[in-house]
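Next up is one chain by itself, shown in structure tokens, the form predicted alone.
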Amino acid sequence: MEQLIPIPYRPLLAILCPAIGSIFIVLFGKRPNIRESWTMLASIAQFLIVFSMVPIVIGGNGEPIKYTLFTAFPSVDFGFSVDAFGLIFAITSSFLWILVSSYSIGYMRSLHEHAQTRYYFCFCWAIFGAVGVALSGNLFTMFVFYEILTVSTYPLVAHDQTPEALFAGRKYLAYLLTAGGFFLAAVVITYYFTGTTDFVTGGIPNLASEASRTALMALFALFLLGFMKAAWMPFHSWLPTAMVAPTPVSALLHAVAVVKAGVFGIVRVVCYIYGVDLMHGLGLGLVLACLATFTIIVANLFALAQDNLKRRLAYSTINQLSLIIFGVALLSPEGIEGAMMHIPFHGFMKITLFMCAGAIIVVSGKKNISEMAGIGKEMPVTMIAFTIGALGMCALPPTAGYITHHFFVHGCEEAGGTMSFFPYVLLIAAILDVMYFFPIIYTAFFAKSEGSSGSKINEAPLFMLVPIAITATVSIIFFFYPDLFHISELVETAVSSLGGVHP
């Protein structure tokens, strides 16, 4: 790959292999095998292309990779960083989305849908956004790819065109495009206080000596603002809404592209603009735990109350994401690990249980959960790896979900003070979590189920079978072995270079 590709180039390259694919697939449009043929080359060479980035990154003791297109002002260029903790994100989207795209064969010829060229098209370019995120060198560079992947999923979220579908299409423009606003001007505010918008481990470090206490808080709430991608409480609404969107769009939204870019960009500014040290100084984790939290608990009782599945697994998503932000919020190295760790393994679970629910409904037409009687006796493989899903929400073994709580709960204890209460409130949600996701599995395996329709219900075609099987055994094995895709090793990458993190 070195030979083929110099390395400098590679962050380049694997962005723009979404970019070109979509010119193919557009080009083959009225050719289903061929479109379809381009979307899994690209995603597979994108993959191929991240993935080879983590032996040099790693063996160069976290220093990043750079390449720099244009200088955009003084002091700001339009280029891309590398880092540890970028690479989780990118791996984690480039890998699934090769999955997403298999699935997405299966579930748009399985239901006929229409416009599966758009689809497809906007598909490319969401995954272009959120690497672009992943790999951004600094705040301007992210702003733009943050705002791709926004213009990007609207078409997605809106792809039915009914009333309901054209409504959860303007609901989520108007909430991240004003988010978008937020960002810009936080990104602005930054320049004129330091001079750069460059992600530095351990913070920008003129950034406390240049603003004031008063100017420093209020650039975080704009900089929390911007990321209303993390759909934090309140503003979060236009998640729920969005789940009127075909099911693979909600794994894209839900467990790989929009949400993750939402609590990346928190973990970034956190770690890599402010720093810990300025964090601790301003009380801000505290504020950040206190928001977290109260997400967490609110979120899992909505989730209580949704009869209707991807509902309930949109509120889940809500409570995971604010997960992540408390990790950070800890301030304490375990914490931090817990945060960029559960963005990955986060990631294979909730997409499991998104495409099992898009099975369902492919297969038996079934959306709510009261109607699914008996249905994981008729679909073994697909309720087995929802199971296995619902167990990592729960932060049960054998699943990933378990190996995140144990380093939240761990950097609590190493955070001290007030944070030594949190580890309560993360017993209180797993509760929670278990009494939304159980039912769902009972429901599924030991109900009777009241009549039958007269047709047989059999498993969802291999396009769509194949990757919840993959997704599922990965969920698992995470829990046996952390670093598979070097996940772990990327993350005590990140941690060690983050200058000032303790206890």
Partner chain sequence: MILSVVEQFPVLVIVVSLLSAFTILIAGWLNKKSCWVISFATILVQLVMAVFILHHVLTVGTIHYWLGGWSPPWGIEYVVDALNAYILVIVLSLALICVTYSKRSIAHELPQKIVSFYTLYQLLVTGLCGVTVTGDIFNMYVFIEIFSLSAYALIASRGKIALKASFTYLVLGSIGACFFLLGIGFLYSVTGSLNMHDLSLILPPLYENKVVQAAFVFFVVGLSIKMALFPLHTWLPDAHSFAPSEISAMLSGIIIEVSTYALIRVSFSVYTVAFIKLLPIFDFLCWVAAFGIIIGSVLAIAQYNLKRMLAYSSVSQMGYIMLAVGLSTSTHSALWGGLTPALMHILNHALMKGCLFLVAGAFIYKAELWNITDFQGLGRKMPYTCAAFMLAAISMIGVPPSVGFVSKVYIILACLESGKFIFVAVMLLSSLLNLVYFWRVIETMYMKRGEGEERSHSHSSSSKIDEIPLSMLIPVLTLAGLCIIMGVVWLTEIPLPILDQVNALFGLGRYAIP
Contents of the next structure:
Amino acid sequence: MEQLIPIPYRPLLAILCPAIGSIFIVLFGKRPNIRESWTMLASIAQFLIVFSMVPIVIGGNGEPIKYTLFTAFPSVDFGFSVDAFGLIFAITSSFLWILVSSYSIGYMRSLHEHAQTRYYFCFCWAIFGAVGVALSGNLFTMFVFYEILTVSTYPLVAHDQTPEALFAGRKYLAYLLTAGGFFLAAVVITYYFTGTTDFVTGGIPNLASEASRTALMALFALFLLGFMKAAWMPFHSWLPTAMVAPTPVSALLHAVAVVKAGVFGIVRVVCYIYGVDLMHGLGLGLVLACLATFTIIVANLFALAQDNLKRRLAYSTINQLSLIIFGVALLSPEGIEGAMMHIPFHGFMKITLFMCAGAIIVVSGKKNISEMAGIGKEMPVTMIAFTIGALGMCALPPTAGYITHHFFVHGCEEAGGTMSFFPYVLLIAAILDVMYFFPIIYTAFFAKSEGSSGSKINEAPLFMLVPIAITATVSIIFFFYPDLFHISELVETAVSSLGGVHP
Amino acid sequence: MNGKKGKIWEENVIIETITRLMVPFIQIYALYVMVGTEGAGGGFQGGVVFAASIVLFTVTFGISKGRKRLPESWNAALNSLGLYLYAGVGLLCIVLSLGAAQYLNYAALPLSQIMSPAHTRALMISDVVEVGIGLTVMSIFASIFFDLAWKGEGKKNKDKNKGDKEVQE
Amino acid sequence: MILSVVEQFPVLVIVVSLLSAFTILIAGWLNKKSCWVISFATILVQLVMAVFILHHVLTVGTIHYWLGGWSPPWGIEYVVDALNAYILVIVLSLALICVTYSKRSIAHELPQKIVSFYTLYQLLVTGLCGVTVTGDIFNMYVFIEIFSLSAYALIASRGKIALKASFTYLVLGSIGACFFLLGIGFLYSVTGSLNMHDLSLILPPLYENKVVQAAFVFFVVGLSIKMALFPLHTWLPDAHSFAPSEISAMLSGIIIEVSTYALIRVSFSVYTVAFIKLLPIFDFLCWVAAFGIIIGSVLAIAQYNLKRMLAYSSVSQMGYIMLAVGLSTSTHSALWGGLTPALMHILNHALMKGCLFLVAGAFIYKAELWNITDFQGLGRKMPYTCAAFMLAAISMIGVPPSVGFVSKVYIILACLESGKFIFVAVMLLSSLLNLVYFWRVIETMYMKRGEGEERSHSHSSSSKIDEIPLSMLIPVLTLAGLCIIMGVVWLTEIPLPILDQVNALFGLGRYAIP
Amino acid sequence: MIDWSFGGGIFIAKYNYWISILLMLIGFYAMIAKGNLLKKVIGLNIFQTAIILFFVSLGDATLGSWGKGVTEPIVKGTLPWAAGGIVEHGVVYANPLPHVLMLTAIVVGAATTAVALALIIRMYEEYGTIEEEEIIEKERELGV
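Now that the form predicted alone has been shown, please provide the structure of the form predicted in complex with its partner chain.
Let's see the whole complex now, leading with the same chain.
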């Protein structure tokens, strides 16, 4: 493999896979089988290339793989720099893309959706954007991919073309492109202050000296507004609205790629632009933690009130995203470790839940929880997978969710001071999680269905069922073996190279 | 033409006769203004006077007759011809000097080997170029007149090309 | 003195075009189809010349061409430096694209007027080239009038409502030109010279003179009318929306830009940076431009007619350019300092707006669709045209890596450097407003279903593709592709040395004397 | 105390400028305030004429250059094309250049007027009126 593709070119190739795939998808737009095999091929190729970079990054002791396409401004390259943290996100997105591609085939065909070529095409570009964000080496490159991600997901959100979907699409763009504007301003101002936008482990050195305290605070606010993709409250409402999209889109993009890109950005800014020390010095950690916990609690309360399953999952996503932000806000090694780990873990768990919701829609057309009485008997595999996912959301063993919460609580202790108050908040959040997930499980398995459909087993097509089973299994495997896909190793590499993390 | 509205001009022997007499003199005068003087200039004025003679003719005898004297195709040809004369001589300076001289640099013409460069310039400007400008101005002013008078056609004409010629004089 | 062949090109660009205009007039009598061929061939030749000129200017240096061999203070001088050459290439490129596009659309829209259309079109190009290459301020006035007059006639060529639009433009445009002429008169009365370079040598001791200052104000106001800067933009929406589409594209992409070029030329070649720093006029221009950016966008949102919407968007985009021009004296960076962002946006705006107007023309050509609400289902019917529209619209919004994004970044950087943070907010707000009105169109084209159209499978609907002819499609797609490609090219900084040379010429950016 | 000599000087000695300013304002007023399109064109012509007047008076030796008087010919020494005449330095000499420039401006003005008149004729055919407000009303009826 090393000989096959020179190492520096791998990030570029990883990005290009979906781009090239998209061209073939359009070319074979009228022949569904060939079109979809291109999707699969591109996704597998991308995952393999991304994964082949793991040993190099781990072996290189946090030394990133760099590849520069061209220099856009002095000391701002348009290029990639693959480090351990970026790889975590890239692996998550690209691996889940394989599964979701398979799932999409089942889903889209079962529902006889229209405009499937457009769907697969845009999906490719969304992944292009997401992996680009993951591998980009500086804020500028990241911004470029961030915007591509926003625009390419619009047709997916508005896929149904109903007035409702169009409204959702409009709202989606209004929020996210506004955010893009703020992000751009933040990038430009950062560049103006420091003359660079590169991600530096431990923060850009001269940021603190070049800008005043107030300016840094304002800049951070700009960054936060720029990462509205992370759906922190009160700028979250695009996410539940976007749930009108086809379920695979909600699954991959609104549980993993898009929203994680936002969270990923916040982690990047905190750890690689500001640096933990500067964050401490400015007292921004506490602000961020308060913002995150506010979102966690309020999102959970909102979730309680939802009857539409996908909307409830969306609020759960908002909650979990803020959990990641919270982990970073602790500014302690364990907290950051937990946050970084939660990105893939939550991805696997939430995608399971969404795919289950999609499977239910495909099989029975039911969207609301109140209609789902007895569905567990009809679709046992799906609902067991759903239960695993739900357990993960509530941070119960034996799922991946437990591990990260463990880290978060430790992180709070480690941070000390005011931060040691936060584990109680997490506890409340977990209880709320239980309060809205367990009724679903209860309804599915134990409530009596009114209809006469009986308990005939009626599962979704195999194309959909297999991915669901895989992600559910992986969610459990993570509990016993967090190093699957080298995740924990990568996290350790990333955190240890941060160096300046506050004890 | 204009038949349905009846005649918009009246036949008047005195006016027609006088016009018949006047037009040739006006036109000769126009030619004199154009090329007859020693120095530069006069192309534009000469052209306008010439056009005035056509206008006078048309006013007296009616548009259809006037148009017959100066058909639209002739008009277009004349106005292009004038421009070709003017711009072509300029280009000739470049071509004949094999790119050594500038556009409009008449001193570069081979003619200047017979007379002095200064006289060549004078000749080209006061005769060739003035005639070119005069032709263009005449035909375009005539066509403006016809177009405005010829109700229903309303074609907008453009005699901007003269603008830059004048300024280069 | 021996001139190299390239040094003859500045004048040939104009003369060839002028001769061709009248050749078209004659050839049109014989064969109407030959008009397009002649026009296309001429502009192609001109473009090749312009590229040679640009190359010559960059490698050898500024071309000074003395018409008739008369030396400058007396004769007319054509001066082509990096700025002219750059603008000239843009002008002729877009003109070539528009003339390619016009072949079928004019045959369809104005079959009676093909001859006069191409004659006027060629005269328009002549005028635009003339303004660009000339180094004599009165000559510039004449050429401004030449292209304006052709533009008036071309706008009116559709008849009906276009006549009123054209008349309004004529009145306002003439006022603008007269103000320009008055400015020339003021300068002439104190200096006795019309040559730009000569003026720039004579003027400095007179900078305190009220006459000289008043002349500058006349230039600015006059050209502001011509370039439709915000409060003086009233002629623009009608003129843009009722003209034939290729003329709308030229109007928006080139004509108002050339007027901007004239202002830049007057400000920095006749007057100098020292003078501009004396008066707060550029600060004032910045504010006017900022208002223009916002109000243009807001008015664009209120429009239902696509071309009208694009016209108001042009008002806003001219604000971008003028904002960048206004900031040019207070920035010193090697990269975004001086005129770089302004000149960059001139090219970018030509690409984007050219493409958008041509697409709007394509909709009219195909189905007489004027209003945005009627565009339902076009995304499937005309996939390539709509894709081109989308690329250009995305550029206007400023999604990376399109051209719009690059200009936005550069202008924001310039705002930051000159410490005018308020304009950063204006830029960001404007790109959001752009989003609002462009996305509405994209949404209607792709996402809204036409009445009675059922939820259908992708393959059943793809059979009714009804695209515009290839000779129209290629220009549209070229421009759309360039919107993205040029964005990347700008980012790689390959073309920046040209703009850097402009800054060096005027002592702006990093060449500024502190 | 008002300095009448100065005031008188500025009004009387530079009457040419005042006249052209007055004409300019008249033309400008007509262009903006008059509803009749033809009157607008007339206003435009007055405006252009005022500028032409301004330029021409610049060339006048007794008035030109803001009262300084043009005493310099455009070219000193022999004029090669003018029969070998020598222009003496210091002789009051009307500067011909503004006049020549105005020839071009007149041409431009004539062209503008021609286009404007053609437009008005077409509009009259289209709408049956050349009053601006009536045209706007008819446009509205057409639904624009």
